[in-house]
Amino acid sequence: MKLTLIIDAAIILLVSYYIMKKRLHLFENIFILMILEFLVTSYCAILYINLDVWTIANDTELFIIFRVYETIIYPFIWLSYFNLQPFFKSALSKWIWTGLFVGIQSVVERWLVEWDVITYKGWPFWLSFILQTLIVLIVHLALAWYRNLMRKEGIPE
């Protein structure tokens, strides 16, 4: 039932990026996507092989579930968010967008704990909600300086 759940999500998920309006080039978003896939494979990696603080379930279904989330659900949620960016002008709006998305991306990671496909051991969940605003930040910053690159190559905008 939880694998139908995030397959569901995912394609849902999938289906609404692709038809939403982009905002982003073309090579901007493969871009941020391959950005992101990097970050957040690594992260988790990390947090779960080199530093051991989280434990993925070794049951099949869960672990399914895990690598649908790590590859598909997190970073087509933040490639959305990137796109969706641009319709917001003012800087408070910009940053309530962005609280808005880390929290969601929060309540994912959340829901897996609790799903017991993911089992912290030590890790307090605040730790999570920094990481995952290290994250936009260092896509941010890659992405001002993939746009400077691509302005200086006369690809337009």
The other form holds:
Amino acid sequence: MKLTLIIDAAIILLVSYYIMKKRLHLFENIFILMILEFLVTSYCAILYINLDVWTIANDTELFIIFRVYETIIYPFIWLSYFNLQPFFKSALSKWIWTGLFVGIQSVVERWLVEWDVITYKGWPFWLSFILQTLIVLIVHLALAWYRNLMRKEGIPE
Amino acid sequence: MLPLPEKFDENEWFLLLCVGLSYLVVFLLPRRFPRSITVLFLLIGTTIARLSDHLLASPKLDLYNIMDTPNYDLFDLITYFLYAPFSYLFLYFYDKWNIRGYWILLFLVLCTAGGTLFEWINQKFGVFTYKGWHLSYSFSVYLAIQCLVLLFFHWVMRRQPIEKADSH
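Form predicted together with the partner chain structure, per the form predicted alone context:
Full complex below, order starting with the chain above.
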């Protein structure tokens, strides 16, 4: 039941992303997706393999849920954030928008904890919140660099 | 967070040498694609390698180890820098030699064989330690991935709004 729910959620997220009016160039979208896939798999590996502050469920169904979360749900939530962000013009609204998505990501992670997909071992939830913020900042910086590269080559945004 | 190697020996030296040489080749070759596209061609190799290793070599499946430990250590991270020039060079020569028709199949098989051979050398140097994995599986994985990378190449090139950089 949990697995079908998460797969349905992933499909809905993918379709929503596909039909969404994207404000970023296609290359920017690919760039962000690849950076996010790399970051999220590294971030999770460090937490549950190296530091052992997370345990991922051994049960196959729950383990697949975690993989779907890592490779589809997590990056596509951020990708949607980056595509919708240009709609907000003022700095304050951008910050609120970022805060909202950091909150969404944290709630999704919390949900996985409630489902026993992830078990915290002395890991405080607020640290996840900080890490989500750090990840979005890293992607923003990488995107700014890539956008500058595109601008120099005359690719319209 | 990212542990250092248990012992700085042949696998670390081999990896650093390969990373250095492969990037040198990439920088010495004449530029073929716009920089924004070059970045994507470099990243595709790294991302696919990271995803495959994460799915196949992390706990639960754990079919092989990368470098000294089962952990995600600093030199695991450096191995991903090695995939970037390989994916770039694969696409570079595919485009430069204008490979079409049945030649694509030959190119794919040769590159897959080359990739598998390189992995075998890596295994000999202790970059990979198999725990249920077999080199023949790598051939199939490389073949599938290289097909995907070629599809990605055509998809990107169809959408690129600027002319290719002068190759010579």
